[in-house]
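Take a look at this single chain, the form predicted alone, given in structure tokens.
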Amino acid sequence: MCCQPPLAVDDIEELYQENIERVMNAPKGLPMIGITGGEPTLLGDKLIDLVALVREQLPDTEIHILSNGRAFVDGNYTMRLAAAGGDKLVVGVPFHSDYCLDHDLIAGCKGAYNETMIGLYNLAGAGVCIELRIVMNAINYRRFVPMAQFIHHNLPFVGWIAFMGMEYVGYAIKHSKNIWVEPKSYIPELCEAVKYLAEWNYDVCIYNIPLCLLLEQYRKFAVKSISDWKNKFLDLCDECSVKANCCGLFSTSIKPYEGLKPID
């Protein structure tokens, strides 16, 4: 489901040098740094390097880095990157499935499953902050109960949880037979994981899915996730009470999500 397939191209170099003028040119105040992709840490090296150059030049910024979590096999690499970030390091992970073969199936990858929980459990040995992410699709969301349960009785250390509405752009396009299902079908699993998850006091939260679409006691666990240069909202918005404090929706989706109505 990337929303930014892959080009191919080897702008890796360009790129990178990109970065560093950023860093080096980003006000001193900045509250957070993200470092996504594709999949940073196919930098390799370069990767800790530039982690290393944010933490130099902002010592005060927390860096949030969004990867499968599948490099974190290697420990050493993990330690590496956990001492060059320090203690203000985040490190988003998805977890697709309790499944093995449906989170294979999802990554597109054999034997990423394993890869990415001897991750998790690197990065939590490293001390870095995890945020466990799960993109809600076709494909999974009839284990997101058993997937909560899972995360309590195995990934216990992870800082947050976050169920996520998927961007409707890129490969979610072009799989969506596979893996669009809208957010309506799976409320109520959704409701019934995070209810599971908050009862056992871990910080849950839900991404990209208007207020409007979840039951009234689950509107307090939704975030204004949605960045402001790729967010809209509908004209029928305007008549919702609750519209400031609602995510809104994808402007780079091809369709708007079914069952939008403004809230009294």
The other form holds:
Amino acid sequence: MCCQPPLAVDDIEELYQENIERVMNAPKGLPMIGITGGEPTLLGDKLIDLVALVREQLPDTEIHILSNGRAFVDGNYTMRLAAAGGDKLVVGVPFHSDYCLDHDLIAGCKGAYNETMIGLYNLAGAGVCIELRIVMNAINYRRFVPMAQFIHHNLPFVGWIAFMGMEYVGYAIKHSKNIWVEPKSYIPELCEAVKYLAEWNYDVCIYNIPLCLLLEQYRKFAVKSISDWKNKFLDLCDECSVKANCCGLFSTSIKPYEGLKPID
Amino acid sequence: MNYHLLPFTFTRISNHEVLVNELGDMIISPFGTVYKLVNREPVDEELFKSLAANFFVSDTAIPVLSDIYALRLREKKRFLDQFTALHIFVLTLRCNQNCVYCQASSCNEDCTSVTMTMHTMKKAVELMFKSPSPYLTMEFQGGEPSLEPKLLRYGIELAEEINKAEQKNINYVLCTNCVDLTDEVMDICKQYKVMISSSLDGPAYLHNTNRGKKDSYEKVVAGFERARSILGHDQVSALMTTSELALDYPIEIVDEYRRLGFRSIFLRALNPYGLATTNPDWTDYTDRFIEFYKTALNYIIDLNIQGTFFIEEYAAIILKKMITPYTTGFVDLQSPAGIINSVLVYNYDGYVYASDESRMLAEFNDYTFRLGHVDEPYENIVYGKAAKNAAKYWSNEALAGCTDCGVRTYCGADPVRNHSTQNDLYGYRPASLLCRKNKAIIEYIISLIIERYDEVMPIFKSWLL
Ligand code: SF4
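Condition change, the form predicted alone to the form predicted in complex with its partner chain:
Full complex below, order starting with the chain above.
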């Protein structure tokens, strides 16, 4: 499941050169550089070179790589990437379910779960900070609480855990019958899972869910996660007292979430 | 349905079937779940997913993620990695009190033949440094070890000296009744950051009756205050022992600990050692202790619900094994057992024992767990005959009665206790009172999680952070 449909073209070389240029021209005080895709680890050693270049040019910039984690089955590759990135490297890895067949179904690939799990252990072994991303959908939301327990028992080393609302576009539309679920239907499971993890002192956050869908005690976990150029607010949001702290909605979504209601 | 079963045990608690795997992960399921799994009958879909995710069933005979299973198991047995960390030095049997249940077979203050020589101390400290563990705890016991300040100082300074080259992380603990903490002793404690571990049984009437003295309580409490003011509040801890009399006062004992500014209590049963063996009926005592424990634990939970942070340490140890991927270094609930693996005892007379309880047996001429003498080489002691013999019985994974026990991963093996109470290191679980006690307490904690999940879980978690 992906919001940016993969294209079956080999664009690696061209894009790579563009990226090198971007890094060379970036301002030195840049707080964060995101490397995403597609799947950036498909660059293979070039990704390591790119990370090393960023590290050299921008020593204080956090490097955030978004990856499905499967390439990290290769422990050696993982170690080399970790060494190139130094201590300000974060890898965001989607974790769709603790049950392998559900994860594989959502990832669209058999065997993905096992590879991602081993990849996560290799990343942790190499000392890389991991952002575990749970994209909330119709297949996995019933398991949010078991997933939280699973994370605590099997992946206690992750840096933080992000529960992410889905954007209602792209690939998600094609499979929308199977995947799409209104956030209001999973809010109870979400809150219980967040509570479970927060009580264990895990850093846990909620992305892309407007504040009015959350009970007050869970709003502190919500992050203004949708970039300005991608977000929008509804007219009714003007009456809302917490609009300034709210992530709003994806401007690209084809319809707003159900249950939005301004907070006094 | 086609799948393989991975190793797990199960038991029935609070109308549920509780399944526990080798990693201590627990699944709470309806009655009949195991029967269905064994016969490959369908179970609830979400339950099945949880069983598959958490290493209870697998679609291959060897799970694809067996390396992760192995890493997790290693974490659960982490206490074995570094070998003996706790080293107990019994400085003397001399004592200035006369407790009714004294487990250390003390003698009175004037006696001289029961004190460790400087030579023994030197050899014992050298042996301690033979342990590969980067963390060492040097614990001084007695009798009353504060009666031997010179020996105490000598032992610590020798350890400090050797440690200049060894660079280990050393903690010092002085187990004292706090009745007579002289300036000399306090100076040593301050200089070397020695923690004070004391004993307090509860309110004055209880404590004084147990201690066989009228004013023991006042002296101990004054000692606490003195030690806290010199060493810092958190440098002083207290242990309680539940005498027969104490069984009637669970609430009062907890309140006393709170009143004295402690943030935790370790509800500890009597040991059937030393003078305490004169206690008339152990079965009766054990059953009453279990009820005492439950009452006190419930009271402590209520305190926490009302906003007072207060820990019951024994429950916290069990919970750490149960609801976290980690383990504890607590020597009494381990498999392989804590003896030798986690603790060694250097007795005043120069002999080395497998545990504190082992040396108490020796006071009754039972030398089963005497590993050797400080003048012998390290290897002869920790790999010697007595050690090898005990090692045959120190894993509950391989003891009849324990192997298939539903709460085995939260419990431990105790060949010393088996030997002292049943005259058999292997032990016979159906008649073991230690088993009865541990099983009852562990199952009670699980029942709380089943029946009062939302109430107790936030509290249990807060105890472990
Ligand atoms: S001693 Fe008893 S409670 Fe403990 S593992 Fe053995 S059978 Fe179970």
